[in-house]
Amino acid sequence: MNKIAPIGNTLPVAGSANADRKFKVGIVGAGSAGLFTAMIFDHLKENFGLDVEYEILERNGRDRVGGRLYTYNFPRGEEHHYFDVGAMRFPNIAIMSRTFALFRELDMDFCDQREKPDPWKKQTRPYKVRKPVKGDLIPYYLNGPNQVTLFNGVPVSNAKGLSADMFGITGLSPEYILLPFCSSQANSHSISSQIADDIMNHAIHEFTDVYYKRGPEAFWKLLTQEGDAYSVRHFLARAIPLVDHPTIEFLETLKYGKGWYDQSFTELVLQSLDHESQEAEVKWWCVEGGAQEIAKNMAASLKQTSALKFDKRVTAMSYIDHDNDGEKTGPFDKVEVKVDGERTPRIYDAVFNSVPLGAMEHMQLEGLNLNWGTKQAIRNLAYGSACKVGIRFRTMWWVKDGLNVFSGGISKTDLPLRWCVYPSYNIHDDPNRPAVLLASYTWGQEADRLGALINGASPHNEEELKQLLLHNLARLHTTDDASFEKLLKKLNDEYIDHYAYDWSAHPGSIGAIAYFGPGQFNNMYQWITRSNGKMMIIGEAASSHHAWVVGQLPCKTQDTVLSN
């Protein structure tokens, strides 16, 4: 990895001819990466006297500050009539320490009105027991009582481990295998009887063990040398020869979505580390009022209060050799940024570009003289699709009438809705009042197909989507045709409205999360992280932690600014 040329080398130096000149930085995108970069400059000024003027150019309006930290609030809604369209949950584990450090910096309190803290248990921050307010961190329940898993038409409730046999799925490898990390109590060791998580853990443990026992450097070397060249499906077939194609397809359907195992095996291993910890118990958190409150708090914390510029879509960037007054500087000394609708370009000493690569590709970047490797990386590094649909009902029907899903969790199915997420933030609300359910969360090919039913002006002209999801919800929560028909009628009667969002269809994202393909970490990732110190690509794609806020809190930004 080549070294990053620090912008600190071009800062005005006290006593020099340009000492009075203000160093000006452009930050493209007001997601968590862009906002965090601005916070770093505030910190440097406050603690080290480094005075840098910055502007943040955001293509969306003020209501969409935060990028993928996006919370949709239903119109004329009550306190909890929202859902997180983007990031929604945060495990308090070591890999996420930068995220929780950000929460501390923003004075976000941990708050739980339901259970008192254990005084002997280590807490990240003082634990508040009270009714939460917007911006508080509140418990997120990854699992809850009476959540359902429905595959192949067979419902299974409260299962701690899932296998093909549980759902009557046939056609998998007839071979028998004894896995060293087997949690299954089955008498048989056939592949179809094995817990799906055991099979996956068997495939990745060689790498995760190195991470925990020998550290990140040895882990990364092993992973890039032995795993990155393969897709997940290819590596599974290679690592466990008795696991055949139908078994891999079953695992992919059960765990994620169609096409998800086309990603690099490196991605799968990194995602497992992002989810898990060697700690006995991992506490998950979400944000009262929605995760976009994080971005709002970040924006409110900025010392340069007028720096945020909304409705500013960057169309082009190029290097120039003069400043705003036309005075000659030096070749490649300034970066000119053109904004849609503005006749006069903006000129900066350096630019941090945090927009997703799909949107970056639509910018005119010829004037940056990017090398072929960087151009290829912007064009080819893969992103995954995802859709979410929230539905507002007249009551919390999932809590009542014998369903008793009263404490969060997720129900999963092979039906088109895939994941139904029961919110953790409204579990104390009156179940007879209107409430919001995250009715569908999809990835990969399922998201592409569901996205075909989503209108850019949701919920308008989405009757087909509405009826599909109500049907799927009724099937997921019933066990026979009579109860299905009864619940389906109830859902139609209780439906108020919905909102659907397809991340691949939005021109500012063009994909939900970075989702690198085989070989892309080894051969393309380095071209995204390289910089001449004048135009830096930051954010999720320049991180190894995709799909998480921690990947948007760029160490690279700190390295570029602080190294000198």
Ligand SMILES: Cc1cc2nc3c(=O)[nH]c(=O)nc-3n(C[C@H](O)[C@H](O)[C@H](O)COP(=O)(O)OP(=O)(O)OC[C@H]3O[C@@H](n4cnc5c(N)ncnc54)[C@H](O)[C@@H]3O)c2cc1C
Contents of the next structure:
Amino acid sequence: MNKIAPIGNTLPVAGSANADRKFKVGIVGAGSAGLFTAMIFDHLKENFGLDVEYEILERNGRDRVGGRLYTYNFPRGEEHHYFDVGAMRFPNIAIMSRTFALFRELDMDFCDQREKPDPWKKQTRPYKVRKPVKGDLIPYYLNGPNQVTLFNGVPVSNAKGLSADMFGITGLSPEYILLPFCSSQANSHSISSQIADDIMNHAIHEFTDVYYKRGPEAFWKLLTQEGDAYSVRHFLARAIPLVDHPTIEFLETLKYGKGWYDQSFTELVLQSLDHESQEAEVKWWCVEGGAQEIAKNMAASLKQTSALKFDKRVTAMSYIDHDNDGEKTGPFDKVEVKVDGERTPRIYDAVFNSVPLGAMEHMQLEGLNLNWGTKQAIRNLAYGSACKVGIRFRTMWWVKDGLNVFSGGISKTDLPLRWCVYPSYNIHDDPNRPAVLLASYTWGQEADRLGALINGASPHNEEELKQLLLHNLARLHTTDDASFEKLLKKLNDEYIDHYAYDWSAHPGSIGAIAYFGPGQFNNMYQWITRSNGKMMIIGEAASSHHAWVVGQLPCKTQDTVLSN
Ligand SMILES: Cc1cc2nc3c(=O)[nH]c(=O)nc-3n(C[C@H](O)[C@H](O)[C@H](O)COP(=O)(O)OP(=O)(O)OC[C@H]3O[C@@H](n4cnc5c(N)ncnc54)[C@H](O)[C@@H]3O)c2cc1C
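Now show me the form predicted in complex with the named molecule, since the one above was the form predicted on its own.
Up next: the whole complex, starting with the chain shown before.
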């Protein structure tokens, strides 16, 4: 037992002894990682003559190609009656360049209705000024005019930076401490008047500076040595003099929500790199028609047109010592894959397994003789929860009636809905027509709690969720009880339908994003990234860019594919 399969001498190399043999690989999961792997094989065949047959096995139906690239379209909807349930926005910064190279590879045009038709310098292809069509990249407005922040019952409009003082939050002690990171340059300040981002940046910049000045290797070494063993809350308590528990809880509430600071400090620093840029102006993009268009384009680009198999849930994998015809091979030469409902197992020379680790744990993998480290990593590497709820209303009430949220952005609150995202793709539409609002976006414990009101047949039997969110929306967008009552009535009148999704409640994801705990990058990550050349774990958890599609576009192979 527990013999490890040898490093595979697997793929046929032109001119080598095994060059004539046709290799067949299985790819499990048709999310961005699985689809991109297939694109790589197409590229290798086209450019290097490496002829590998592939088959992609996806548990969902064809309409759900893309995994966490998932766009929900409301029934009988108009052009923009959709929302992105998973990935929705893409900053064009250096660290995301592979995502944008993929967009180019897929011939996705940059399109902006509002700007001058100058070529956008960073793109090799100028963006187009026209009405976008499905699959075009269009601007995503991270911030917009008149977005609101409501914490502790205190609404603040168009806030540039958030502090506890703004919301009348007291009791963050000690009241006066020496803060080396005061944005105002003063050396003695109340922590509650500090801009929350300044406090966080103080802790993070020590590491990100190393990334920008000394490169990724020095950065990774420092981060894993100095930061990885700690949770975010523990690291902050160590790094910032005299910062106390209420302050850390406040920062967590303000930024993302309960549970976010239980992840390893490494995750927070990596996320900050993924959001930040040294560049002066960062442009964010989303996809007309929804981010699932990326997956549809990837699928459509595949050269092996019948390779994508839907409704194929992989239940088990093991090494075997014979091929499809029963011919004897070496003991670890083939991988047998069992699919739910199929009597005959599928046999491959190698398998790329892209399913999220929660779903992987539910596969029977005993026959792979995985070592303890890999088993522990599959079982224990942490994931975070997220829920999204889109609501279709009879009009864009948020654009009208004095609210004037006419250009995207996000309103944030400590109420259970947490983030209300005003879509960027419908800002040119008639505000008096029905439209979709991403009414709630939650993470961590708050997503777990909201998830209790979401069932698998949304919107049915979700009256409690609906009433909670309409209440929260009305509170978020009003400042007194009279206008609250009026808006609440209007929202009830204008509500058409909704769709809610809890990423933890679906067996193909079991969690929203990889979200490693303290020490897990240092001690477990290597167990899922190492490969024996026969069964490779790929996908989000095996990358260091959790929560971003770019992590699923592996660097070396991607460079090979996209630079040609
Ligand atoms: C709420 C949310 C918001 C996000 N926002 C952004 C964003 O704005 N920008 C960004 O770049 N990224 C974002 N991300 C992250 C991005 O969506 C993911 O990192 C990426 O899509 C993951 O791709 P993947 O191929 O690794 O996994 P997945 O997309 O999860 O693909 C895995 C596939 O495996 C299938 N599968 C599971 N079990 C089995 C089985 N037993 N047999 C066969 N198939 C199986 C699943 O159905 C799925 O299709 C977000 C993610 C979430 C959840």
